[in-house]
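First comes one chain, alone, set out as structure tokens in the form predicted in complex with a further copy of the same chain.
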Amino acid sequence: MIDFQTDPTRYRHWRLRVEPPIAYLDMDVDPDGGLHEGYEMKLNSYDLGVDIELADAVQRLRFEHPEVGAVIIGSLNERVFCAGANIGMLALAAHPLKVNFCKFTNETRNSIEDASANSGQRYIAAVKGNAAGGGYELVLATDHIMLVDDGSSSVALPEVPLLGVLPGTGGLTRLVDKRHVRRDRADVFCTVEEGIKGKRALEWRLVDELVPSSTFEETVRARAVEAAEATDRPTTAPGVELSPLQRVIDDAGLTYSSLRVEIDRAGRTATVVVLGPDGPPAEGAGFWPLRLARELDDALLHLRVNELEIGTLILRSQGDANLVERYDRLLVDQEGDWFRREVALYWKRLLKRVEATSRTTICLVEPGSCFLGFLAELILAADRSYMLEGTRDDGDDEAMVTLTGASAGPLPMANGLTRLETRFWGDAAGLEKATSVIGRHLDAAAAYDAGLVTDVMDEIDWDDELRVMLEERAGFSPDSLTGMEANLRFPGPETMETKIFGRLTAWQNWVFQRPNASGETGALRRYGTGLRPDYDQRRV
């Protein structure tokens, strides 16, 4: 089992040092610390385990260190800043693991950009030595790339010439869309195995600043101090410690403080039940929306990598919508509070994670549920949603859906639109109608009328119709479902993020699957053997 929970005391691959207003995050990969057997992580190359620590550090810096306004990503390896994803790992990994590895690393790099854009925590890359492949792609996620001008340090994307795969962790997209590297130069850069250094790296926009060796550390620090000066984070507020999750995992599923996951292996479904708050808002890590976000995030990641055959996630909720409303208001009207902002931003990222998860998501709105405000976004994030009309024998209150300001701005999707805007893309009348019900408690008929749920059924039909639908879904090709969902979830404009998950990831997955990469004589398998790969030369 791959566990996504860690904390700085357990890091094997990163050194985190906080010197307010700066944090130093230095890569120092333990070659023997791989998640799996069979490969050694030399030269600061990495696997999913290394990235789990990075994601944890990025997250903790936001919550636990309001006083940090700039983060410097560096490396303790003087010769190789980071060699990118470990090739031995890639060659050994089954296709689903490779894909999940790339998805998670992409999400982590996106979270770095999100911290920088929205959380007042700017990232700076201090590159000494060679930043290659995934190493340079990590650097590309920062705001300001500083390269030491020592005649040898360089940046490189050697995936194509060396490995027969793509710079698939956002590299190709960020080169042309973020850094505005001219496409013909990007083409050249991506075929130069040894990379580009010095003035040319600067002229081609591959880095932002070239610094002599002798003044590197002090210049990097100075830039970080400048960046931190622009932050709107409070310098003296205490951080909120992300204390260990309360979690029990057994064969039947996962149990957290505010979340329950019930796994049905025969039916290939997991029912994810969000449990509403049990009291009025409390502070800190116990703040229910934060606790729930951390638990749902952990559950999603667990299901992604440890439960590969679970094809459908059924999203449910249980609780008191009136209590949810009190928390929701705190997230929508943040009143300049850094912590509430962080929690809302976390929900934004978490909902994006739901939509980037290659599982069918079905939201069930039933009596006793509490889909209000930010929780109601789960209805809109799902591939389909069904609502039970009326009540059931168990005496629970009739199901209601309540949209709030949470659906009108603070939680945009990866395409930059709200879920309502996406749902009613090109349908102004539909959007207006759905927007007009914000603030109203909607029963099944009203929610259907507003276009918020796919269908409505009464108690008599509910169980049977859902059973048939879920069985049918489980009978379809998992691959075709993944492709279909990835295409239907993001109508409208594209952003760098959707391009990375749509265009770039789809092509990388295709390349990974091809014999030219993963076959016996493919580039990944032949790497390091001294043998050249043997390619099927047909262009597809």
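Starting from the form predicted in complex with a further copy of the same chain, produce the coordinates for the form predicted alone.
Next up is only this chain, free of partner chains and other molecules.
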């Protein structure tokens, strides 16, 4: 089992040092610390285990260190900043692991950019040695790239000429969309194995600053201090420790403090039940929206990589909607509170992770549900949603859905739009109608009329209709479902983020399965053997 939980005391590949208002995050990959056997991670190359630690560090810096306004990403390897994804790992890994590795790595890079854009925690890359492939893609996620001018340090994206694959963590998109590198220069850059260094790297916008070796360390620190001085993060507020999750994992599913996952292997479904708060708001690590976000995040990642044959996620909730509403107000009306802002931003990233996961998502709204405010976004994030009309038993209250200000802006999708704007793309009247019900408690008929749920059913039809729908879904090709869902989930304008995930889902997914990359005579298998890859020369 691949576990996404870690903490700095367990890091094997990163060194985190906090010297307020700056943090140093240095890559120091243990060559023998691979997540699986069969490969050595030389030259600061990395696998999913390295990125799990990086994601943890980025998250902890946001929550545990509000006093940090700038983070310097560096390397403790003098000759190589980072050689990118480990080639031996990619050659040996099964296709799903390769794709999930790229997806998680992209999400981690996006979280760095989100911290810079929304949390006032700017990232600076201090590049000494060669930053190649995924190493340069990590650099591209930062705000400011500083390259030492020593005559040998360089940046490179050599995947096409060396490996027969693409820079799979957004490198191509960030080159032209984020750094505005001219497409002809980007074409040259991506086909030069040895990369580009010095003045040309600066001229082509591949880096932001070229610094002599003699002043590199002090100049990097000066830039970080400048960035930290511009932050709105509190300098004296105590951080919130991200304590270990309390969870039980067995063959039947997963159990957390505010969430449970029930796995039906025969039906290839996992029912994810969100449990509402058990008391009024309390700050700190026990703050229910933060606790729930961490647990749901962990469950999603577990299902992605450890339960590959579970094709459908059924989202349900149970709890007191009135208590949910009290927490929701704190996230929507943050009043300059850095901690509430971070929790809301975490929910934004988490909902995006739901939408980037290659699983069908079905949301069920039933009596006893608590889909209100930010939890109601799960309904809008799902591929389909069904609501039970009336009650199941005497004495039950009817199911209700309540949208709040959480649906009006603070939790945008990857396309930059709210889920309501995306749902009613090109339908101004539908959007106006849905927006007009914000703040109202909607029963099944009203929620359906507002276009918030796919269908409503009474108790007589509920179980049979859902069973037929789920059985039908399980009979479709998983590959075609992944492609269909990825194309349907993001109407509206393209952003750098939707391009990255769209290209990963389509192009890298395809390339990884082709013999030119992964076949016995393909580039991944023959890399380092001295033999040239034998390519199928037909263009498709």
